[in-house]
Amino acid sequence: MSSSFVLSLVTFGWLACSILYVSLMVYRKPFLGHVAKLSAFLVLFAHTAGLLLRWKESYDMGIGHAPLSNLYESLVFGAWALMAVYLFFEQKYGNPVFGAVPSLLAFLAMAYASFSPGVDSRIQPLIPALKSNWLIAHVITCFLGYAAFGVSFGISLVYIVKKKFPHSKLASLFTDMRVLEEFNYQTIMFGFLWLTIGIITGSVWANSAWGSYWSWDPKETWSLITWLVYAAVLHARSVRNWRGMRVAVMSIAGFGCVLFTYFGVNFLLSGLHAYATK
C-alpha cells in the first residue's frame, strides 16, 4: 500500500468528519459528536501513517528526507497539523461543535494536494536550500501555528454566528460566549508562540543557507506582517481589554493573512522561496 493511495483515503476521510460534524450542528444529536470525534482520531491517526509512509518511500528511493520539502507535502502536513490542534483542544474544552470548520479546511488542503494537476505529489530530491537540519523544525512549527491561527478562525465564525443570531436554534448549540473567547484567546496564543518559533528557525535558517539572517523575500515579509497582526490582536486584549467580536474579526483578518503567506505569495509574487509552488 502506497502513501498516495492512504493519504487519497484521507482526503475522503476528512470530508466525512466534517460532514459528521455539520450533521451534529444541524440535528444537535450528541451521539453524533462522540462519532466525529471517534472519526476524526482514526482519521488523524492514518493521515500519521500516510506521511511516515511517505518519509520511509524517500528513504527506499534513496533520497530520503521528511515529507515537507514542496507544496503537496506542506499542504498535506499543514492538513495533519491543522486537524492535530484543533482536536487537542477540543479534548481539552470537551466541545466537539468547532470541527465542522477545520475538517473542512482539511479536506480542502487534501483535495486541493491530491487533485489539483498543479499539484505534482511524486517524491522528490530536495534542492540544495533544503538540504538542511532546520527543515523540520522550520516548517513544523510555523504549520503548528498556522494550524492554531486555522482553528481560531473557526472559533470566531462561531463567535460572530452566535453573536449577530443569540436565539437561533444553530446559536443554541455552541458554548457560553466566555468560554468561546477563553477558547479563541488559548488558540491564538498558542498559534503566536509557534509561528515566533517558526519565525526564529527560519531566520538562522536563511543565515546558513543564503548568508542573511533577513532578505525581506516576500514570504518572509509576509510572516511578519500574519505575525504582526496577531500581536496586536494580543496586545488589544491584554492591553486594552479588547474582547469578543473585535478579537473575533481580528483573527479572521489574521488568518487572511496566512492564506495569502502561504498561497498568494507562492502563486503571485516570486522570492526565494519559490521552491513552494512546486
Second form
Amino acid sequence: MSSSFVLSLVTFGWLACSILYVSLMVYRKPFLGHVAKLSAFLVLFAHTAGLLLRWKESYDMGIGHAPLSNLYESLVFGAWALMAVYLFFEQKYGNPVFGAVPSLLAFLAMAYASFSPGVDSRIQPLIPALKSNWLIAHVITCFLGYAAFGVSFGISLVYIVKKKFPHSKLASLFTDMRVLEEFNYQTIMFGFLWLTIGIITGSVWANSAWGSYWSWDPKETWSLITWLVYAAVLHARSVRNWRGMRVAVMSIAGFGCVLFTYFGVNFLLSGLHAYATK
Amino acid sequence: MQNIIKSTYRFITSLRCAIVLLIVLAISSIIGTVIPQGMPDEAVIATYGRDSLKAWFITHLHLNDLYHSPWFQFLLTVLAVNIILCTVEHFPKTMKLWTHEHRDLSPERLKKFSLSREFKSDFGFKQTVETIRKVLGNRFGNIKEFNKPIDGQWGCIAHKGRFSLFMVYGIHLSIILILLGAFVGSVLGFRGMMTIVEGDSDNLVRLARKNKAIKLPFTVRCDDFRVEFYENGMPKEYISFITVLKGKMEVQKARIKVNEPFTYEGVTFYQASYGSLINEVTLVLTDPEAGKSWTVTVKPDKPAFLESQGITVHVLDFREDFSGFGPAVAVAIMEPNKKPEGSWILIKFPKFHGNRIGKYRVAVEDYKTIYYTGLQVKRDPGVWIVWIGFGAFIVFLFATFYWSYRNVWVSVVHDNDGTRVFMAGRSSRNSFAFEREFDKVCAEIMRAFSMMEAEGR
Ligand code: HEM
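Moving on from the form predicted alone, kindly provide the form predicted together with the partner chain as a structure.
In what comes next, the whole complex appears, and the chain from above leads the way.
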C-alpha cells in the first residue's frame, strides 16, 4: 500500500468525521459524539501511518527526508497537526461538540493537497537550503501553533453563535460560556507558545542557511504579524480584562493572519520561502 | 507644558501604549511586505513617476527600506523603553501581591470567594485541625497558621508557586535582550558578500545596503566550487572549497555548503550564490564569400589577433542562459580604423542566422567556463545575546502560562453546632485546572476523615 493511497483514504476519513460531527450538532444524540470521536482517532491513526509511510518511501528512493518539504507535504502535515491538537483538547475538556470546524478544515486541506492540479504530490529530493534538522523542528512547531489557532478559531465561531443566538437548539448543545471561554484561552496560549518556538527555530535555521536570523522576508514578517496579533489578544485579556466576545473576534482575525501567512504569502508575495509554492 | 510631559510619560508607561505599539508595528510590517523592499529611490521614481504622490511617500518615508528606516527603528526603541518603564511601574504591584496575605480568615469572608467549600467534621476540633494540617502540608509544603488550635478557632493559609508572579517579567526582559542583541550586532558587526572566482583570492567584503567594503585581516582563496544535481535535475549541493591565508601562509582549509557555514576569527562565511564565467572559447570564423574559415582561441583577458584578416577577436561576456536559448558568449571584432562590431553568439545553435558579426559567420567550437562562488560574510557579536533572549523567552513563556500562584485558605470553627470547616481557593491563572486541584484537596481531606472513621476513632 502506498502512502498516497493511504492519504487519499484519510481525506475521505476526515470528510466522514466532519459529517459525523455535524450530525452530532444537528441531531444532538450523545452516541454520535462517541462515534465521531472514535472515528477521528482511527483516521488520525491512519493519517499518522500515511505520513510515516511517506517518510519511509523517501528513504527507499534514496533521498530520505521527513515529509515536511513542499506544499503537498505541509498541507498533509497541517491537517494532521490540526486534528491531533484538537483531539488533545477534546480529551482534556471531554466535549466532542467543537469537532465540526477542525475536521472540516482538515478535510479541505487534504482535498486541496490531493486533488488540486497546482499541488505536486510527488516525493522530491531536498534542495540544499532545506537540508537541515532545523527544518523538522521549525515546521512541526509552527504547525502545532497554527493548528491550535485553528481550533481556537472553531471555538470562537461557536462562542459567537451561542452568544448571538442563546436560545437556538444549536447553542443548547454547547457547554456553558465559561468553559468555552477557558477552552479558547487555553488553545490560544498553547498556540502562542508553539508559534513562538516555531519563529525562533526558523530564525536559528535562517541564521545557519542564509547568515541572518532575521531578514524581513515576507513570510517571516507575516508570522511576526500573526504573533503580534495574538500577543495583543493575550495582553488585552490579562491586563485589560477582555473576555468572551472580544477575544473570540480577535482570535478569528488572528486566524485570518495565519491563513495569510500560510497561503497568501506563497501566492501573492515573493521571498525566500517561495519554494513552497510548487 | 508640565502637564504634557506628565501625560506623555503616563502614556509611555502604560499598557495601552504597548498594545498600540504592537498594532502599529504589525501594520507597518504589513506595508513592508506589500511595497517592494530594497529598491533604490531612483528606481522608485522611475517606476511611479517623479511627480507621483506614491513615489513621494515611498522615498520620503523610506517605505522602500522600511525595516531599516529611522522611524521604524524609533518605534522599536519606544517599544523597548515602554517595556522597561512598564516593568518599573508594574513591579511594586507585583511585590505587593508577593508579600500580601489575606489574614482575614473569618468564615464570612471565605464564603465570598468564587471557589469556596464548607463542610462539617464529625471529629473533634483538634483531630480535624490535625488532619487538615497534614493533607495541606503534603500538598503545599509550608502552611502558615493563625490562632492556636486551643481557642476553638483555627485558620491557615497554604500557597504554592509564588515565584510564578515574576515570570512575566522574564518574558519582557527576553524581548529587551533580543532587541539589544540585534542592536549590538548592527553596530559592532557587518554583513556583506564576497564573490571569488575559482583559483582567485580576495579579502574585501562588499557590505550589504551600503556602498562600502571592509577589508578582512586574512585572505580567502576559492580552490574549487562544485554543484551536484539529483537524477531529476534538481540541485543537490553547492560546495565551495576554500583556504584561509595569512600573508602567503595557508592557515586553514574548509568546505562551505548551504546550511553548513564556516567561521574563522569571528567571521562567518555562508554559501549564498554562484555563477560561471567564460574562461576560454574556441571560435570558428567563416567568410561565406571567400569560402574560408579560421579558428581562434580567445580568453577574456587575451584577445586573439587574426593576422591574415587584420582583425582582433575579443570575448566580452558570457550568459549561461540567453533568453531561453541556452549559453551564449558576447564576441566583438575590431578592425583598425573601423567601428568595432559585436554580437551575442548562441553556443547551442551554430546555424542561427544571428550568429554573425560584420561579414563573418561565427560559431563556437568549444568553450570552457569557470565557476565563481558567492559567499555571504558576516560578523555578528550580538548573536549570542539574541540566542540567550530566545531561550529565555521560551522558558519564561512556559512558566508564565503553565505555572501559577495558588492560594488555599482554611478556617476551622468549633462551637455549639460542632466542628465546621470553611475552605476557599484562588489561583492567578488556569482557574479550571485549579478548581480541579481544589476539589482534589477537599476530597483528600474528606477521605482522611473517613479513614479515621474506619479506624474506629
Ligand atoms: C510594549 C511593551 C510591553 C509591555 C509594556 C507589556 C506589558 C505587560 C504586562 C503589564 C503584562 C501583564 C503582567 C501581569 O499579568 O501581571 C504582560 C503580560 C504578557 N506579555 Fe507583555 N508587554 C509588552 C510587550 C510584549 C510583547 C512584545 C510580548 C510578546 C509578544 C509580550 C508577551 C506577554 C505575555 C505572553 C504576557 C502574559 C499574558 C498572560 O498573562 O496571558 N509582551 N505584558
